[in-house]
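As a starting point, one isolated chain is supplied in structure tokens, in the form predicted on its own.
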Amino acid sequence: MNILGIETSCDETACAIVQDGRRVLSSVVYTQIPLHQPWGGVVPEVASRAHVEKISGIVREAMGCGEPIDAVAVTYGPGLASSLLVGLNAAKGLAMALGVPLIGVNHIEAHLHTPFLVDSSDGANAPAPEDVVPALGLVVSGGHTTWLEMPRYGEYKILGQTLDDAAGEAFDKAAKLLGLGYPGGPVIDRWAKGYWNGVEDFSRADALKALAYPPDVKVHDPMPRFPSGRPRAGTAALAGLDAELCVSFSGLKTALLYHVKKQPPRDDREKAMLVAAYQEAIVGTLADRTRTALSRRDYRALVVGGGVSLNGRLRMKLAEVAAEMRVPLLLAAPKYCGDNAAMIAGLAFYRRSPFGDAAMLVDVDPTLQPGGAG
């Protein structure tokens, strides 16, 4: 079965089809960067704007492959309001003009799907998502940071997540504030990279980008100790959550600007310790509490998905956890970590609701959360 999926729920115009949910045929994503590089940060009205505009070549783009289409896909929420009505109704045209039915996928639930996909010309070289349940899942991104549960593929819950911004909003914030530019968190994970192997020149991404972890990577004197972002238990934004597993990053963003205030970077390799001790914080604190959650009962997999786990530092500290709670850790290749449809199309074919006529009647959801009817 051939899905074609539409993923528009922030600054990514994406197509994509995927055969039997696994194998990606084709995939297309525009990306905005550049759009949204002077402002710092995604402007809603710029990024409707652009899927307006791009979003009829990409989904022609991926179509080009020529495989016949089964039914379409498209992210109704979570998401900018703006950017999700753009995809949903160019896939609810483009599935009645094909005459195949519609899905509505959620965003964050398909990011746990990436580590499922592989290319069309690869042999099926990832475990089968039906495989890997029971599983913990964690999605880190820009816009999210949550833990779910997965007993059986397809059904999610909520067992943790952030009670403000997001991992990636934590480090498109700080990057602002250090003057070192949009997006924040690829430019934070070099910046690391190069203070803890004692680069001296900053100025070269590629040379910063291309370098390692040294393994033993530390939080030393004088090195500033961030807060780990652990919420009170009792607060009323838990909403009923287990404090043990949800974070705060308002804290730490807050004693970053305090510090800076305070002692601003002479040099760039003050900045550079800055950024290192900051994203120790960061990745400190999702491993913990990744920890945590495996503690409290047997699974079968650790899945992660979302932009920020390209971080190569997280990456490190989530295959320590993994190996001590003796899990194998699944994440997707790098091109599917950020935003993409085949994510959409992807899911879809192991959870279909809304689908149909249903999906047609549907309208975006900002604010939708994991774990619904499916």
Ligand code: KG4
Second form
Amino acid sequence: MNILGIETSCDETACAIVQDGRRVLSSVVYTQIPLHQPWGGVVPEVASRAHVEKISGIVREAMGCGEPIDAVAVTYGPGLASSLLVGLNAAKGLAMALGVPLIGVNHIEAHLHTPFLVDSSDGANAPAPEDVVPALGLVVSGGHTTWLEMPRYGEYKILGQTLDDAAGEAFDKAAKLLGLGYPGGPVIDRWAKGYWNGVEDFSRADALKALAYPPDVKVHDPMPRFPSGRPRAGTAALAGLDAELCVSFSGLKTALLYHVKKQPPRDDREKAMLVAAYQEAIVGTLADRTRTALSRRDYRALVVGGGVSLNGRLRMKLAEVAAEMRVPLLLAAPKYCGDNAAMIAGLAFYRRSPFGDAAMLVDVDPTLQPGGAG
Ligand code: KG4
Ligand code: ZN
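Same protein, the form predicted in complex with this ligand this time rather than the form predicted on its own?
And the full complex, kicking off with our chain again.
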């Protein structure tokens, strides 16, 4: 069964065709990052206009592989309302024109499908989703930081989440504060890597990118110690969730702001030291909550998705935690970590709700939570 997926929830216009939920036949992603760069963040009006301009061409390009389409899937939330609308309307029109059913997909749940996607050329060894449940899922992106339990594939229960900023937002805000550009995650990852490798010249992005993190990364004097983002138990914002499985990143950003005001970095090496310490705080916090969640139940896998899972230090730390807790770690291929439509088309094969006529009646839901009716 070939499903065509459409994704427009934020600043990527994407379309893909996926066979039987796993095999990616085509995947096209147009990223709007250059359009938003001058503002240091996503501007909703700019995003929706760019989706409108790009969506037809992107869908046509994805359909260029010539494969027959059996259903159309689309992200209907969460995300920016005006951006979601463009994708949802395009998908409704396409499903009607092709005479095939429409399937609504939750963007957060779809990120957790990315480790199961395979290209025609590889992936023979990738496990099947139904073979790794119950699984613990972690979605870390610009909009979300959420731990979910997947008791069966296609079923989701939120265990913990951020009470304020998402991990990606924490990276982006720090980079903005230090004048490192947008998006902040990739730059901070590179500068931190440079710092840990003793680099003096931070002007060559490709040289920094080619480096690897040394195995013995440890925050040392005179690096600042940033807060671990542990919410106080009983805080109303927890809304019934366990404080041990939740994070708060807003204090971290404030701590960085105060530190920079008091002690502005004198050169790039000092700036790199700051972001390396800041990254260790975020990554350490994410790893700590993941370890706690894994200790609560016997999971058969730790499944991770979202743009922040591209972070080299996070990948290392999660591998350490997974090894310690004796659970396989399933990460997406780098091209499927950020927003894409293959994850939408892929998950739709396993979780067809809302489906068909019900999906045709669906409206966008900017605050859609994972784990709705399935
Ligand atoms: O999943 P994604 O493409 O979009 C959302 O659904 O939000 O994630 C984008 C986020 C941005 O905040 C970006 O700074 C972050 O992912 N990101 C990274 C890295 N690459 C992208 N964060 C840390 N390290 C990276 N290497
Ligand atoms: Zn996303």
